[in-house]
Amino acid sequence: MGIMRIGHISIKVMDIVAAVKHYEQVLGLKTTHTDAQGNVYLKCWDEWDKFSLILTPCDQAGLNHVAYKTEHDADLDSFQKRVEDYGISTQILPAESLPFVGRTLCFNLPSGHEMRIYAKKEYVGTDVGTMNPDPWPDDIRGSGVHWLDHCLLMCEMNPETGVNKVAENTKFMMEVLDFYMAEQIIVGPEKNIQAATWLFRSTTPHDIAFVAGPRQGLHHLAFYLDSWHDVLKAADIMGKNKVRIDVAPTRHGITRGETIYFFDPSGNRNETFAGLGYLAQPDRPVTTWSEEFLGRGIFYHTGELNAAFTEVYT
């Protein structure tokens, strides 16, 4: 039993002409399918199942769900029991329940974020194939993103009331669904508050992280780039389709991931990240960060925090 890696991320955007154009030519996806209710379906060229992306007109911006896929159809059931066990009510949804997916376990993480996990999801392949394949398609089109990567959930957090979200969440994805931590941020003045967390499945640093705010909510969506190079480069695309910028392209010291943030139109920040910083294993050490590095953490370069990074999120 395990889950393997992000699977999909549905999110609400306002305007879903502008968004399919948004992911289509800035960064390079591909649409697979719509819906009877207009949602609309899209994956990256080295991706091999039938989606990663969903969207979903609304009249505003942020996650609907997110879901992991996991390796066995059996480890359903094994889940669900687990996070009954743990006090978390759960849904099994049919097969076709989303289209082209198998039966899928649901719940809500205790920050609240909608969580799905499910094994089988139609193959459609990658665009280059298995046999013999070239290094990338003839038809790439904007940034070439080559898979979606992470998300980072924003969770409530009040250190006058006790509420903190982060560690909750954080217990739960590592005692429950077997993630492990790859980085933290720790604050507070005995250093014993957890801000912040980076978690894997795979051997990326993180296949999902949680961050501290005022409210749950989705921060980012992220798109996996090879190199630098390719960093630059989704860069110079975003200028000329005359994307909305929130971070120039920089390095993080957590993760040590080459990145760049933006915005689709509806206002749900994008990151194209590069580099798999480290191999992220079961038994490499946490790294932990402490409050006053904070902003080298995040922005390595400069070492200088950006309020609106963690106060403007859908």
Second form
Amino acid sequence: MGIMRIGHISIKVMDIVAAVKHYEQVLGLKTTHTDAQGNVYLKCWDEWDKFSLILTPCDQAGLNHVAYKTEHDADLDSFQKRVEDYGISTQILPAESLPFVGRTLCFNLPSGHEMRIYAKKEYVGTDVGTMNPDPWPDDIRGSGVHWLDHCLLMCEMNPETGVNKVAENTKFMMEVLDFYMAEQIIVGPEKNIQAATWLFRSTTPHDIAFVAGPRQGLHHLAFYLDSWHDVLKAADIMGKNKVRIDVAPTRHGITRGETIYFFDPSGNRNETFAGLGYLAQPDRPVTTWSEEFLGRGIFYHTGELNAAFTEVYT
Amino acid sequence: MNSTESHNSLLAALCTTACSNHHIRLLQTGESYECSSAESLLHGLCKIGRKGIPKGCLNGGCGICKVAIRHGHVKKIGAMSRAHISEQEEAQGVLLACRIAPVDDVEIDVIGLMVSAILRGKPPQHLQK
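Structure of the form predicted together with the partner chain, given the form predicted on its own:
Time for the whole complex; same chain goes first.
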């Protein structure tokens, strides 16, 4: 079946102690490994592979790479050929280049972001197990997020010079990695500029999203919660922990997600969101948002887009 | 002096040394505000109540609150991303407002992405009376 889901994301943090505390106590992940370089690996309680988040100490914030898990090891060879045939150079990193991870296909998206695809990662099980499990474990901390759900990458766009890395990434992801489009934003006087796209491989509205900006970067990484009430509780936990909230609980028009945005201690934006929105399927018609309804698409209740939401990212 | 008085004078002393207020002046608009040495320059700026000041991540990562210190002294209260503030800039007093607190009265120029929000609806200082 090819790519199944987002597998992990590796991000840079400027204070590793503060970062680990944030992702453990506010989000509710658990540390599963720390390597010799001081990189910290964490997972959510409902995930069964060894880790979904890598925090790397650095003098800046932002993305190192995002990795997707494919079903079969042989997929890596076919994807490598297809990516190379498309004109993008690749390399295969040997197993254990990242601890607990099998051999990994590595390349840069047209936008410049590093993407990886792997088929194997050490299985450790969820916190409730597989035999007669409880619906949730007793030692949930903070927001108790279920799993890393998706990421949104900011891609360079400049209509004057004709640069549109959103469109280039989208074409590549759909043609080469077999992603499907759930929704898109189309702007410009000719209504022909693809300014944002939401793409999926799983059955949820997005496993990755691309939005146009002045430079490439990481807009946010998002974790899944069960319900609107869990989103409210997550906001309470952020209040308790004095976390900088970017957007208070609301709903997206795009994906229909119930959401809250906030920042980790290095300024990387996080989202916890609930609601699967709808069943994403390869034959589902694509939803399109026009420039006039851009604000409504992003924040459905107010219809107002705050500048910081699109200008601020790492 | 009884123990309560001693406690109170200790608190007072702590407040004078640890939480003193300083005068921050925005050279581009002539506006000024009070900022405690216990809060960031950006936190103080947001208290002016001007609409549209992009607060950003407040954690030194996004770089939107870049300012240049033209006069006075500040202290660093957290890490700033090298993607936005180079070592050379830092040495020249170009810093992120969310990660510095005033040590004495300070004069700043807002630079980078925050400029348009700060200058919106405000005539340049040389045109103000």
